[in-house]
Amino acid sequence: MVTEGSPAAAGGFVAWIEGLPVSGKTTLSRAVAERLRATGHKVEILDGDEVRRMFSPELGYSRKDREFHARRVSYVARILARNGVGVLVAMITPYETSRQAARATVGEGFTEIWLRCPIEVCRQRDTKGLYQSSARSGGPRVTGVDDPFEEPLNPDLVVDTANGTAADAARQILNHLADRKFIAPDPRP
């Protein structure tokens, strides 16, 4: 049922997506939001690292820190769903509780999408090299080899970045928004 107010009556969705560094969530949203906008949708991408930069940059990596930083994203997230835009989130999300948070604080409207990729895949595909930076000592820490990666419990959608397209991927994903009636179906095979 959607209610009055909530993301869904307005024509609002908040399509969380989360994975590992370098599995595809930037590629990916930018990609999808690209489609929608050019059917007209209004659509915004909110990058976590890009956020962080904004609106955190004193913010480190500890749990409580990322935590913070995901309540923070939601919230902007919901405020413009109730607002009538779609908004993609492309978030690293490491934590359950804060996936679970999220989805508490945007309600009618939410859907998690996993980009499952396996960390040796991701490791390869490391354009900014993240990773090898991680394995120097004294590197950063990367969420799924230094700092910790829970795997979703129940997202809505899993795509498996490691095999197919990044055309492939995003076409799933805008299957599932058409599924959940967030936006129109493509007519596009």
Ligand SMILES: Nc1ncnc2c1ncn2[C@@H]1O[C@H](COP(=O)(O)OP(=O)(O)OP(=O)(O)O)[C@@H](O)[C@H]1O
The other form holds:
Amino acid sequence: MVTEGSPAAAGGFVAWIEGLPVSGKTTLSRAVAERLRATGHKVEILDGDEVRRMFSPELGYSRKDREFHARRVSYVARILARNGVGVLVAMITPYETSRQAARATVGEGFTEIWLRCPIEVCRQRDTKGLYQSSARSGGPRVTGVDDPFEEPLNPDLVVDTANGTAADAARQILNHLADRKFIAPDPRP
Ligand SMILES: Nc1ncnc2c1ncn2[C@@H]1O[C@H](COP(=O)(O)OP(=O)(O)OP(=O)(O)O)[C@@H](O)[C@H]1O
Ligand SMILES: [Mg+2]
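Structure of the form predicted together with the ligand (previous: the form predicted on its own):
So here's everything in the complex, that chain up top.
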């Protein structure tokens, strides 16, 4: 049921895209956003580190700080969605409690998408040299290596980003958004 004042009633939604570093969150949120904009949808991407710098410069990477940061992001996502924006959150989100809290904050109009990619594949891609720098002693802690990533218990969609192209993965996300009736189905074959 779509109630008045809900994200879905306004045409907005929140796709919470989670996964290990280099699992494809930025790549896929950009590809999905591009397609949605081309079809006239209002879209905002709230992407990991960039949002952190603006919202939570005082927070670190402890469990408590990560959960607090995710709460801030979910609240802003909810407000945007309520105003008709399709919000793509691209955040590692290593803790199940944060995912559940985001779902509860947004309510209907929320979908959780896990980009599943084994750590070995992420490490091999290592586009930003993150895994390499963590291997050096004293390097930053990296989620999945020396900081936990809890396997998502209740994702609405799991996308395998270890195999297949980014274009295919973006298409799976778009199809899912259409299945959930957040966007109109894509007429393209
Ligand atoms: N099926 C796929 N889906 C997404 N990305 C893919 C896929 N196959 C290969 N890639 C590549 O994997 C890399 C993913 O990097 P990206 O920066 O998008 O990850 P991220 O999850 O945003 O990482 P971070 O947490 O560090 O911000 C890109 O270089 C992308 O081209
Ligand atoms: Mg990224």
